[in-house]
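Coming up is one lone chain in structure tokens, specifically the form predicted on its own.
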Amino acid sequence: MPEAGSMSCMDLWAVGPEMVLAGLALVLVPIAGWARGPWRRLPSVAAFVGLVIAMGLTAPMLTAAPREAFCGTYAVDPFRAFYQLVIEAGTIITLLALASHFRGAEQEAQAPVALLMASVGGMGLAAATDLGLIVLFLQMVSFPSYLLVLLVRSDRPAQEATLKYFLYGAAALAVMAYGLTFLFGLTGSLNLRVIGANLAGADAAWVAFAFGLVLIGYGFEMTLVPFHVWAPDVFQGATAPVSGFVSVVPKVAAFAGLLRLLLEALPDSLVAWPVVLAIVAAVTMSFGNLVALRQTSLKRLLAYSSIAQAGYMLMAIAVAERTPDALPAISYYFVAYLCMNLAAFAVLAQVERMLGSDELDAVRGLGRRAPWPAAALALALLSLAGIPPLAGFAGKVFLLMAAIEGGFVWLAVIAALNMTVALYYYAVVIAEMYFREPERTEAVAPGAGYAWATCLCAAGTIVFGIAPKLALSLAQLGSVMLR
């Protein structure tokens, strides 16, 4: 009996970061509803402290020996720890930007609650090894995200965006849950590793069918073509900090969940998922970049850019079983992607708050009106384009090398061509900021939260680009998975 109690205690420590954030979110629900005046800042401060504590509890797992918790339904391994740290970092940066964006408004107290719950869902998805928990955590990351998009309830574009987000999300998750039932039916187990062992004698056609259904759910969160259709409207309808959050945290969680599912439960000897994912990656990056060329709304441009970035990341997943460099490559790229994407949205949030517009002409002459935010946005866009010596350049090199080592040279060629195309629409935005005369004289909206979010992301973009081994060493640690 003492041993059982000890094991129960160990299991509780395994979900310490999740319990801190979930418990804090529940405590903040009534506080957010009643907070008035300067007390509206309390939920943001409490959420920030809670996220820092959660990161402190998560970090030691990077060097811990992989093990199971809660009867084999939850993994405690460096892979889980790395992706949870990325999710927590992305939530902190979004929290800082939202605190400035809604300073003094009722949303200032409400946003942290939804942020914390979405983070808990993403963190759980990175660790879940049980089919039931996968569905649960996908819903936990999705529903708070819907609420975040509709933070300004009177905003008609936000209402439309939320409705589309919800309908597409509900359909995708329902289809995915149906696909997971096939895996259970074929193996009689909900555990990913047991499923992987028992699928050896299963009918390959049914396994492929189940994989296709499951990919729809993950593809929705990852904005893979053709499951991307919600993203441009949602990015445009939501406030810029929320669009940044949706472009990073649910995507990171979904990629982590898909990686765990593929490597633990779906042997490629039964399903040729590397080839399928390589084709989807090529289509996704090409579609995202080509459509981005026509955009005049910066939010929609970044939405299609995010779709293209998902295609780049999918290259590494396609070769995850073929080369040991694939997992470190995609892990590094997530760190770079978090920094450069959230920096872009943090600056866009300032422009949006001051001018009420996200059109391209809103940043015209920004280099003269607001030199520091303009420099941060230019830095983020250059990194997204893969210009050295920024983090995006090193990340793209790692992804291309992984694709080549995994035998998909043709995919690396397509990716390189796409990176060249993408450089054009990023350069157009930079040209508007620095080579066009400003039509407006307003400066961007000030705010300490904006400044901190932008500076942290810009610093990460520069430091991880100049010294990529800093993030790559963490990425290599985070590649150790419970199998």
Given for the second form:
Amino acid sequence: MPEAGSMSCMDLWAVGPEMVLAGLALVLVPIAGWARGPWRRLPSVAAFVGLVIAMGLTAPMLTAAPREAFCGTYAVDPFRAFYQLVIEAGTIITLLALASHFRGAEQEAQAPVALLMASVGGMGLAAATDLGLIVLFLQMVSFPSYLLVLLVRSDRPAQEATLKYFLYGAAALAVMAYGLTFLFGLTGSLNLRVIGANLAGADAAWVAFAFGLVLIGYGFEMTLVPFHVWAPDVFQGATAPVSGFVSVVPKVAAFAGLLRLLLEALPDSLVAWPVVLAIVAAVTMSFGNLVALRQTSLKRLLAYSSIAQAGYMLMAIAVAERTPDALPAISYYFVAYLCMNLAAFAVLAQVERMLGSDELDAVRGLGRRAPWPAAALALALLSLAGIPPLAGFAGKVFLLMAAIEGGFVWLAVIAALNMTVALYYYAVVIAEMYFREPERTEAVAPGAGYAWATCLCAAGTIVFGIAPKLALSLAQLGSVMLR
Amino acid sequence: MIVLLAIPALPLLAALAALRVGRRMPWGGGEFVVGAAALSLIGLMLVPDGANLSATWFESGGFRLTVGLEFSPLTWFVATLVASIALGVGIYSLGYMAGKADRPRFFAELGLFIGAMLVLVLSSSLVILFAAWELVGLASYLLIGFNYAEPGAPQAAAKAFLMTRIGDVGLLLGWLLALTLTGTTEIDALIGALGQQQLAPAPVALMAFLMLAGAIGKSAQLPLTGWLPDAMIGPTPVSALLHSATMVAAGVFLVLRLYPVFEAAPGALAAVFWIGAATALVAGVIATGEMDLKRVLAWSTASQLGEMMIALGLGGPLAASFHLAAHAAFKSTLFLAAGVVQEEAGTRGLDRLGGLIRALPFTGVVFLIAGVALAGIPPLSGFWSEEAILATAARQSFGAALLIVALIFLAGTYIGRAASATFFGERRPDDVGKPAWPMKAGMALLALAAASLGWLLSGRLGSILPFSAEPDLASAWRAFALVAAILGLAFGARRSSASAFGVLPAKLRAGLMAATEWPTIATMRISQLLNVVEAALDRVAQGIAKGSSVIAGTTHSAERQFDAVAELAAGGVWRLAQNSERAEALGFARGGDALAIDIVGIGERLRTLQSGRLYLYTLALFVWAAAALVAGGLMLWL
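The form predicted on its own done, now the form predicted in complex with its partner chain:
After this comes the whole thing, all chains and molecules, with the earlier chain placed first.
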């Protein structure tokens, strides 16, 4: 380990993208407070530009040789670059949808600041290799997310959702931090790789205990059953674009963080984590899909759907050490998941804004009222269900392949069965849009931001589905991790 | 090569064209679909045998996923069949859909189906086959639900989609297994590896069973039969094309396409036989008691597909392909005729129909030709293909041959009953219209095929398809089968308005439906149960949240107490200060120092800054952070 505290291990370029976004967020704080009238648009524009610059700074790291920065507390590797790119892309798309959603409202200026802060936290979590930083960045993803949920302050469900989110988050993250202290106690180091090297001789019972506690924190962010309880209420209480953001960015960050922790600090399947995660994955996907079957609120339905999707992805994490195809599979799935989930939430935001409801009958006959948004939503749902040739299908194939290769055939069978069950509730929404006569005449709320967000996501769903090579080669680049 | 690609692409393009400009066309976009089907058929004649269009989709970790179309005798044969039936049904649909709402959507979905089905049969790669397999399922879902205003249509559509998708899980896992075994999705590579005995028997057997699950779902075999009769709520051309001739035959096609896999797994082949036998018998018996013309035909379809499975299970792929073709021709004809009956007489109920042969002579004759073909009367198509199956069965065992004869008797019974109830006896509906000419043309085309296909293919099919020919049939069996067919027809015709076997068919049907529906019901129950669990968890969470807010409230009130105490103290201090001020004023003469006043002024301003909005506090925090950042940056650079 390099000499701590010396200036030589400072490497500002290693945090270039984070610096840009964090600095921008700081600058935008006073602006967001004072901006009035048309100036309210300024933070969104600035955030957009900042995110594009940050993507430009992140992209070169995809091909960089893995190295450590800041005295071993921060990683510069393709893995981090890939997940940061996904987080930045997700933030951009949410930003587009939010810009339309809060057009002219008080929140128009405030939302981008919180978005930037949350994405910086997520990006940090993908790169942090130090227990202290992990705790810090987990809080940094969570806190702006609480704020985002509470953006519409007069909204009672939003208040309740925020309280729930906050309390759950506080408790889960505290438990997790407690678990991390055990890792420190067992090895005397905060560095993940040092922990990994020293943990081999440690008492397995204590390691298992620590792992169990740590999983709670990640499980909270990743909406794994039984730590998912906050998700349906939060998704329903928040405005739809925010729900989309919460369903993607904290999840991506937590998956990246968990992968780093497992592969660096708990190597060689210590404490049988593959089996534990496989069981959690099976429970999560089955529970999410089964509960989703009876939902009538679309945001709740998508909440349970995203719980189930987290289960699918966890399936590949369980085999991350057994097969080299697991990491690209998860990475690819995140690209697909980002496209299809954010498209669904963007259309839902338009519906919700126009009708003030996200119940199933709000989309009744949407195929006639608003053909293009309805088509985009149908596409997103079919992709979530895994119908070829959309991105969700290719993604599910990769995940199933990884599970089979990794020796969890039973898990692949459970997942495949789950995909059948899931088709039902997605098909119900599609049937509602196309097989029912509309009862209202309103289309959906217009907005260029919505349109851009939906188009980008729909295009991604189709293009990455037909030519998975495009995203998969990036994902393969991004599966190189500093170890 | 370009022709090969154009064969499935043309119907897909026609679907797009129908959707975009169908509204302005005289036939509502149907002309595109019919034209595309005709061109695809011509294309199939033009492409040379052995043409192959294959490319690597992508490679990942030693696995090569390929996409491609292939022209082998089997794929050519089935593709030609699909395109021909699509052409006939397409022409019929022009008349059927005339004057109906939403024609462009109908033809777009039909075009999507035809394109996807052609991809399915021509594909040389398991991944493309699976993608097309799912797309035909999607098209079927959309087409069954086409008349969504009709009660029950959306439910039937969903049921069909989901039940077939249960089988699709098997197919998905099956091809993933093939991919892990051979490293590629090419069907030829899989079959080649099997030929060279490179694969261990256990995974091959597992793969065969998984693929069989897909075939069961698509071909409505037991236990996934229930969706097919319900799918009859869709428009009749859809029933004719998807749910009798092509899509439901995809399961049989899958077994045919991967026949070497099944041959390498005797257990799976036996399962094919037993599942086929059970379905053929049960569905055949149910068909004799059904009171809805289209549902009779649907059960009959399940039964006939079961017969093909029997042939496959007994090692007669040639007989199965023969029956696949013959059945496609006569069953689609029967459906088209049933569609005319429904359109012109306004009902499908066998108890409300009768004597229509005088009102609808053309349709009646077409129905009778196809019905007699189904029953297996020479020289129509069914006779030849049933004979091939019987020959395969007789070679294997006496019992299997007896089963086939029993099935021939059942087929005669249900079709004789349906025909006599619809077209003979007392004339029931009075105001019966005339079918439009495209409907007649479509029916005539397919009826011609139903009549002549058997004679055309008999003896020649062996030279077209790469399967070994079935043995010759002993003349005793041939006579026995013929007698069974005639007896069945006569028996069925006499029982026209009632169930042929009393309450047995109805009971079987109820049992079957219940048995296939329990997984759905059980799933929904579990879902409800989990929702209850979830709600309980939620209440616990709310309790915690409320509890903590109560705690927060208590701390808040405690804080207020502290506040009051502090205020009291502050007041005391203030008074003390005032007193001291007074003392000061008294002690140091009156009036204040100008400097003191200034300081007080600054203090005042500071006070507003301190006690101002929360926002300013946070702002100060951010300014601090920014300052620290800038300072850190400067330190780094200096």
